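Given next, in structure tokens, is a single chain: the form predicted on its own.
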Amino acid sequence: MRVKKAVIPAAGFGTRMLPITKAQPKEMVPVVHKPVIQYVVEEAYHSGIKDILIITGKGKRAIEDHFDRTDVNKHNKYLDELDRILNEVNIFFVRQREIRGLGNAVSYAESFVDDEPFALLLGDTITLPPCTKELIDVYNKYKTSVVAVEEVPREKVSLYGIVSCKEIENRIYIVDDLVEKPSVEETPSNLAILGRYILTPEIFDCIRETKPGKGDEVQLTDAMKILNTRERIHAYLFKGRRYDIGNKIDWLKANIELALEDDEVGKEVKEFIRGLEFD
């Protein structure tokens, strides 16, 4: 079956971005011309997906408002581009009634997904070029769940979900195990899950069987460990750029790098940076 649906969890509190996110969703934090969530929706669209479910929660109404048709009578190329995409996609919303982890958030997508494979894109992460398109190519070849990974410094593995795996061809691996935030001494590798997945609908049974952990949260990584005992999971090593806009350093890096590449503001930003004096 083709991957025709995307699920975007966007219900988290955004505590790492406080006080920026005190009164606005972290997914609405701007990166140059657009909020983060728009980059994510555009990634799904440019990956050939037209049906998108965004999982929101308390205080996230601005996300729904952003994807209404534009009610501004002034020409703006960025709004025009968004409206063009909105004419071609169907965006649905559901609210996670309480924040109980990523696995619990994904469970709200079961009726939307039905019995089809689907793309899962974290709503606070930008990937360039679109990682989801590359994952779909891997899924089309192997017809299994696929998780995108990236190489991280070994001293930072405790910040991520890590995969234990063996390479079967260039940048494609068979997953042996998934470990949530291991210590440097115990980590099986330095390949970290980066927030992009293709999942089969069997994941929902696995989520139901996953026991809540710290904070009574149901972790997707734990559910995928169960899934991995029932069907094969592949990992794909993404070589593009990934920005985790859930933390301030990556948010600043994304704004600087994407602004430098932008046709409208890039020249002035470069001149400004050249004029700065550094110690």
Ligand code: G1P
Contents of the next structure:
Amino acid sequence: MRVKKAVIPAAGFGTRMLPITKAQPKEMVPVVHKPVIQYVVEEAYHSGIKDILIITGKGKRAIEDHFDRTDVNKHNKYLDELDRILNEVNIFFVRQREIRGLGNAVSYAESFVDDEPFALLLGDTITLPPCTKELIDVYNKYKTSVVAVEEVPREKVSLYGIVSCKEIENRIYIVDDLVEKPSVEETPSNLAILGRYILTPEIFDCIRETKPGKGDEVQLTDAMKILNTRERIHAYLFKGRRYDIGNKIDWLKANIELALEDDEVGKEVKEFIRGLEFD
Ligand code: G1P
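Next, give the form predicted together with ligand G1P, keeping in mind that what was shown is the form predicted on its own.
Below, the chain from earlier opens the complete complex, with every other chain and molecule after it.
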């Protein structure tokens, strides 16, 4: 079976970005020309996916408005690019009724996904080049769930789901175990889940069996731990760039790096930064 559907959870509250996210979703925070969730939808589209479900929740209505057809009589290349994509994809929305964790949010995708493998892209994370495309290649080879990971400094493991695994070929691993936000002492490795996954539909039974874990929330990582006792899961070491826009430093870095690379504003931003004085 091919991966034809994508699920984008965008229901979590942007606590680390307050007060920017007091009255707007963290997924709508701008990075250079576009809100972050537009990058995520574009990643799904450029990975060959046409059916996209966005899981929203309280205070997230701006996300739905953003993906309406543009009704202003003004054009620019980013709006036109979005409209072109919107002509080709179907975007569906469902609301998580209460904040109960990523695992619970993903469970709302069950009837949309039905019995197919699907891509899961966290709505506050940008990957360049599109990580989902690379994960689909791994899925097509092994036909199992695949989770993208990257190496993080050991003192940061408690911010992530961590995977312990055995390398079977260059950058591809068989997962032994997964732990959500372990302490430095208990962590089995420094390979962190970065927010891009391919999951088989068996994940939904596993989520149903998952008890609330870290933060008293139903964690996707815990559901994947159950899945790993039933089916093989592969991990893929992503070598591109990842920005977690729920984190202020990553958000600032994304704006600087992507602005420097941008055709329209890059030159001026470069000159501006060159002219700054640092101590
Ligand atoms: C979530 C996941 C975690 C993953 C992280 C990536 O955590 O639960 O496993 O490593 O996203 O950003 P959150 O950042 O929502 O706390």
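Rigid core (definition): largest C-alpha set, two forms, superposition within 1.5 Å. Numbering follows the first chain given and starts at 1. Just so you know, these numbers come straight off a predicted model, no measurement behind them.
- After superposition on the rigid core, the Cα atom of Gly213 is displaced by 2 Å or more between the two forms.
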